[in-house]
Structures are given as C-alpha cells and as structure tokens.
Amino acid sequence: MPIDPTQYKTPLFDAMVSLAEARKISFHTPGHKSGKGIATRFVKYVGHKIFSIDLTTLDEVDSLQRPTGVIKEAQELAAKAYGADRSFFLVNGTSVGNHAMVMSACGPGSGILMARNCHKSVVAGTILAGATPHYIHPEVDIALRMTMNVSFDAVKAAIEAHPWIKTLFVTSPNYYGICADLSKIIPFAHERGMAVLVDEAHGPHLGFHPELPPSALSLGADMCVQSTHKIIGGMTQASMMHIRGGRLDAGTLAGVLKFVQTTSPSYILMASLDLARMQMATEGEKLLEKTLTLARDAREHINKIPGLYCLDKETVMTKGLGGLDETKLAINVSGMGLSGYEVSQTLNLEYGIQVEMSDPFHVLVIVSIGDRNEDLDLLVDALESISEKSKARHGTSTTGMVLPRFNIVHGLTPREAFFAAHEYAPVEGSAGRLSSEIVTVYPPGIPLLVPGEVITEEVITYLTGVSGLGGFVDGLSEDGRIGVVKAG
C-alpha cells in the first residue's frame, strides 16, 4: 500500500529538538537544567543531548494531561496509523492502560468477563474500579506444558452464562505470541451488546505486516493497549492506548488517564512513541519482513536440536485459536532434563545471551526489529551446545511438575479482599485461606492467585516448585509469606 506522507511527520520530537536548540534559560523542572546538574559519570556515558530534551510541560511541547498542540498532533497521527478513532500516549507502561480500560468501561459493582490468563494489572484495574470479574479459562496444552489462550467456544459459553455483563476483556497475543480468535470473539460479543477490551501489549507491530496475525483494532476491538517498547522502537514504559467504534466514550477514557497517569510525564518516552509510530507507518513492513525471516530461520534450526521444541504456527492453528506471532520463540527445554530457569541462567552466564523470560518448562526469546543475523546464530549455537552438554550432566528435571489449574473459587471480590483486614501466613500452611494479594510468577505476570480466591494445595505446590527451580514469585512478603484475609 502507498505510504501516507503525513506519517513521516514527528511533531512532538521536532518541537523538543527545536526547544533544546533554542537554549532558553530554564527556571523550571527538571532540576538538572538540561544536564548541567547531572552527575559527571552519567553525562560521560550517555552524552549531553539526551538531557536537553528531558523537558516538562511547556508551551512549545504541549501537555499530556490536556494536549492541544504537538502532543495532540502526534496522537492523531498514531490514531491514523493504527486505525483508531483516538490514540493516547502512555508513560506508565501498558499496566496503566489496563487500569484505565477497566476503569473507563466498568463501575463499582459491575461485572466484567475476563480471560484468566490476564496480566496482574487487569486484576488491579478491577480493584480500582470496584468491578467483579468473572473468569474464562484459557486452553491448556498438557503435552506442550503451556497455557495457550481462550478459545471462541469458551468465550461464547461464558457470555451466554453471564448475559447481564456488558464488558469482555481478552489478552491477545499472550506472552508466548498465541492469539485468541478475535475474528469470531469480537463480533459475537458485539451481537450480545458487549464492549471488547484487548490487552495487546505484545502486539504493537500487528497490522504492519500481512503475514502477522491481524490487530485487535482491525478486527473491531473497542479499546486496546499496546506496549510500543516490546517489539518496536519505543523506550521502556512507552505504550499506546487506542479507542474506536463508539461503544465506549473517549472523553471518559481521557478523564481516567488524568487520574492514573503521572502529571510529570517523560518527554523522552513520548518522543520515542512519536518516532516509533513514524517508523512503523513508513517502513514497518520492510523491518518486520526481516524480523520474521530471522525468527523463522531460528525456529527451524532450534527444532532440529535434540531435547528442544519451539512452538510453531501450524501447531497453534490446530488448537482453534487465532494464530501465532512468529517473532516470539517459545522454546520448550524440558526434553533436555533441564528447567527453563536453568537454561536461561546458562545462556546468560556462559554465553552472554539474555532471554525475555523463563518458566519451569520454557525459555522465551523475542525477535524484534533490532535483531541481526549474528544474534540469532549465536543463540542457536548456544542452544546446540547446551543440548550436547545436557547429555553428560544431570539437570533439575521438571518431569513431576504440572501446570496448576487456574483457581476461581471466590470468597470475596478482589476489591473486598484487597481492602479487608489481612495478615501473613507461611505459604505451605495457607491452603483454604483467602488470598489478599495478587500472587504471580513474574514474568509473565499472570496471577496464580487473585485477592478473594481460595488458596489450594495445587497452587502451593506449584509456587514452592517454581521457587525451588529459581523462579521469582511476586506478591509475597519480604520474608516469603503470603497475604491472607483475617478470619472473621
């Protein structure tokens, strides 16, 4: 398709550079005053220019809380590029976008249908909004030892069982790149009078290459949020939120964002959003073509290595889901008799390779527009070496570990449990109590326990197993105990 010439514009970045080059005397924040007050070691490493564009709300560079100038123009260009009615820059990551989506669509006491493989920030959104979640189980592949995504049949059944609920929340793609079948889910939900919210954190590049799964907006989502920093050229914490279709009010969303976002946003992060949008809109297909080629070549080589299996598109399509983002390499390592945590640590310490995340059974590699042939070659060579060495050494087997079923036995709503009187108990002795915390293995940040849910022996076994393998459990106290609602 021909490139829209307006997408070459970067209004916010240009205004920031112009202001920096004007060298005006600053009696405003930030206090380092264009780098003059920054520690010398910092300046020596990153240079002076970055500090000259570390700005605050000024006439020349607009205000994120109430944009009327270059930020407004930059967000309008983003909306045009992504096919939204309105787009919003986020500087607190996609987590704040999830908070805002739930809060703008739901009020106290309202219900929301949610895929249970949601990020913990979605649960936090229900606590902030006072909404009551009703969960949809994702498909779990026992052979692959992987939570896939929600199927259309599961979503359809949940909607039919809860006809009074008017909001559906889906995560697509998930951390492993597996998409829900939004092409069926969204029209069905709309027919039932529901608004559809999508956590598309891992899909800011969808829609910019024909061989990637379609974006949520292109399939009719009413609102979605994307981590521009995950695959394309945004800086860490830089995300975007999009709304379209008229089922939800953009003014309400803008008002909620004023509450949950900082009033001192980073202009450097916002500039990276402006530039990342320009980059995708003008050369995204070319950049992603190279990225897909690298990922596909690596997947092919990895699947020839003994003891390894890298999830492929064909396998996902047999599950009745919405496809696979092939830039994600979800590599099952359990065939080597090693845990994902062990392989991740070995890659890091022995080969100088850092992966995105690991779980008991997998390591996850993100291939992005910043990767090169030699990067993937080194990864494949390292995995071949680990596979060969695993034949001669005994690793920590995960044979006895199983994925826990998501526990949705409720005693209280998440908000009730979060604000209830609580205490801390040893994890091993907490079965039958109500959790007062969001407890998750992080990453990926999918809650194993939500406030108000009953703690089961199955979850306890999994949490202690993950800790024993070296995984990080988030949501416990500093001394490793779990928050529980006080009895009575």
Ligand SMILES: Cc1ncc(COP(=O)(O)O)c(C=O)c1O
Second form
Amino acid sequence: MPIDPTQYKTPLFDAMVSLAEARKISFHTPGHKSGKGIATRFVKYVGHKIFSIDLTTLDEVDSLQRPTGVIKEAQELAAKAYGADRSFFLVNGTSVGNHAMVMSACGPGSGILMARNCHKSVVAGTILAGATPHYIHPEVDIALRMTMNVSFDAVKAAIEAHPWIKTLFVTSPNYYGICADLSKIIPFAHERGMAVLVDEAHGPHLGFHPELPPSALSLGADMCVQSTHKIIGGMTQASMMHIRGGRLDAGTLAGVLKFVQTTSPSYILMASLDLARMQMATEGEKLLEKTLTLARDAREHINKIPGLYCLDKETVMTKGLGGLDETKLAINVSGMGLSGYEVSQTLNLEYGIQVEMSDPFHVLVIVSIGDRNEDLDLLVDALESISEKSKARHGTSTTGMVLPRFNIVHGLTPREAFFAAHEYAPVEGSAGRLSSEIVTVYPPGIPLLVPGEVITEEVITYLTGVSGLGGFVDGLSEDGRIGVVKAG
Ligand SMILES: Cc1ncc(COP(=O)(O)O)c(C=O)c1O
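Next up, the form predicted together with this ligand, please; the one we just looked at was the form predicted alone.
Following is the full complex, with the preceding chain placed first.
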C-alpha cells in the first residue's frame, strides 16, 4: 500500500515537545509543575522528561473539549488513516466510547438491537441513554465451550423481527479475535434504515494489513470505537472513535463526548494516539506482517502439543462468521485436564509469562507489534512442559461445566432496574429475582446478567463454578452477594 506522506506528521506530540522545551514558567495545572513537585521516587524511576509533557489545555497544545489547533489536526490525520469522516481521541478507554456511541444514536425509550456478547460498557450506555436493548444471541461452539460471535442469519432474523428499531450494535472482533460477518450485516441493516455501531476495541490494527479481517469502517459501519491501547501503540486508556457516512451526526457525538469525558484529559495519552496512528499509517503493514508470522508459527506449534487446541481461521469460517484476527491465540486447555485459570497461574508463577486473559477453558494470548520471536518460543516451550506434566491427569476441574445460556427474560429495562430500589441477596437462592447489576466474569467483561434480567439457576451454577476455579466475578457486593430489585 502506498504511504501518504502527511501521515508522518505528529502535530500534537510535536507541539507538546516544543512547549516543554520552551520551559515557560507555569502557574497552572498540573500541580507538579513539569515534575518539580513529583515525589523523588517516581522521578528516579521514570526520569524527568515524561513530566515535562504532562500538560494541560493551553493555546499551544489545544483543547480536547473544543479542538481548533493541533488536536484537531491530529484527529483529522487519524480520520484520514482510518477512512472516517471524523475521528475523536478518547482518554477513558473504549468504555467511554461505547457510552458515547449508544448515547449519540439512541434516546430514552428508543430500541437498540444488540449482540448479547457485548462489553458491560455497552449495557451501561443503554442505562445512560435510557434505551431498551433487544438482544441477538451469539453462536456458541459447544465442543470448545466458547462464545463465538453473532451470525448474519441471527442478525437478519432479529432485524426482521424488530422493524421499528433503527440502531444495531455489534462487537467485532470479540476478545478472542472472532469477527462477525459485517460485510453482510452492515448492508442488510442499512437497507432497512438502520445505523450500525461497532465495538472494535480489539481491532485498531485491522485496516493496516491485507491478511487481517477488514475493518468495520471499510465495510461501511456508521460509528466504531477502538482500544488503541489494547493492541497497538496507545498507552493504557487511550482509545479512538470514528464516525462516517452521514447516518449519524458528528456534532451530536462531539457534544456527548464533552459530556462523558474529563475536562482534564491526559496529553500523554493523547500524544500516544497521535504517535500510534503515525506508526500504523507509515509502517503498520511491515510491523503487522512480522506479528502475523510470529502468531501463525506459534499457533502451528501449539496445535501439535497434546491437550491443546488454538483456534484457527478455518474453524471460524465454517461457522458463517466474518473471520479471525490471527494475532490472537485463543488456546483451549481442557484436553490437559486443567482449567484456563490454572494454566494462566502456572505460566505466570513458574515461567514468568503473563497472558491477557483466561476463562475456565482457555487462555488468551495477544501477539502484537511489541513481541519478539524468543517470547513466543518461551511460551510454546512452557506450554509443552505444562502439557507433559499434565499427562497423568484424568478429568478436569471443568469437566461437566457448560457455558450458561444468556437469559432473555426481562422484567424491567436495564435503566429501570438499575435505578429501582434494590437489595443484596446470597447468590445461591437468587434464581427468579431480577438482577439490579451488571454481573460479568472479568475479563472478558461480557455480562452474564444485565439489570432487569431474571437470574437463572444456570447462571448461578456458572458464577459459582467460575469463582471456585479462581475466576473473578465482577458486579457482586463486597461480601459476595448479588444485587436484586426489591419485590413489590
Ligand atoms: C469488546 C470490548 N469492548 C470494550 C472494552 C472496554 O475497553 P476499555 O478497557 O478500553 O475501556 C473491552 C475491554 O476489555 C472489550 O473487550
């Protein structure tokens, strides 16, 4: 792909460096005044320079709330690189982007068709907007015990059953890298007058290599949000969102972002977005080529290790989905007689290897532009050794454990249930009550319960099973009880 020479520019970062080097006397925030007021231990470890670019909204470095200078220019370069009409920098992760997407497309009482494998921030967005979600259930691979993504057929059926709903929300790729078939879903939704919002938290790199699945924007999505910090060079919390096509209003989105984002955004985070965009646009293909090679080699080796199976593109394509981001290694470990949590712990404590996430049946490895050949070799060697040691095991702590079906019985909308009078009840014995909280296993943060949903025995069994295995259940009270709507 030819490189656009304007993409070498980093206007925000350059302006920050110039301002820092001008060494002006500062009587403004941040109070540490270019690091002079920072605790010595902190400076000793990270050095001085980082504090000199920890700036605030000043003429030279523009304002995120009302960009007219270098932030505007940096966002315009991002829009060009990603094929958007407008792009926006986010300093509170993709969570705030999901809030803003839902709030700018939906209002109180409007419906939203949502893939149920969404992140909890999407549900929070419906609570903030007062929108009523109608769910589309993702495909589940029973043998792998993995939630895949929504199929085109399921989305089509849901759209046909709810012709009055004008907004569709899909997560693609999901945490495991599995994409929905947006090439079919988006045109179908558009033909019916719907706007399509895509949570592309796991796909800020997709547009930059031809062998990765196509990006949501290239397939016509109206809005999407990406965690630049999760996969490419953004610093933690730094995300971007994009809008295109004119079905949704960029001015409305800008207004919502002013409402949900801080008035004191971190310039370091925003500079990391400016630089990450430059890096992808100018050398992304080369960097991702190396990443793909590393991930493909590792996948091939892992799939030869007894007891392991690493999800591959062919398996995903047989399910009528949109493809797999091969840089994600979703490794099913059940065949070793171990849970994903046990393998993750062993990798960490015995081999010094930390994975992105584990669930009862898998560990998830993110391979990125920051990885080296030797890192992947160590991972493969460690997995071989764990597999060898596990040979004597029969059965597993997860034998018989199944993924719970998402519930579709709602007593109240998420907003009604969230603001209703509630109390906390022991998890066991709560079946039949209406949840008042978003309950997830974190990560991946996909809600097992949404406020207003009827709690089922199946969900309770899964939650207690996950806790028993060492997984973290998010959304319970500090003493482990579950929020329920008060009866009557
Ligand atoms: C699919 C998805 N969407 C949104 C988020 C939230 O992103 P962030 O952590 O950048 O707020 C996550 C986080 O794990 C995610 O997996």
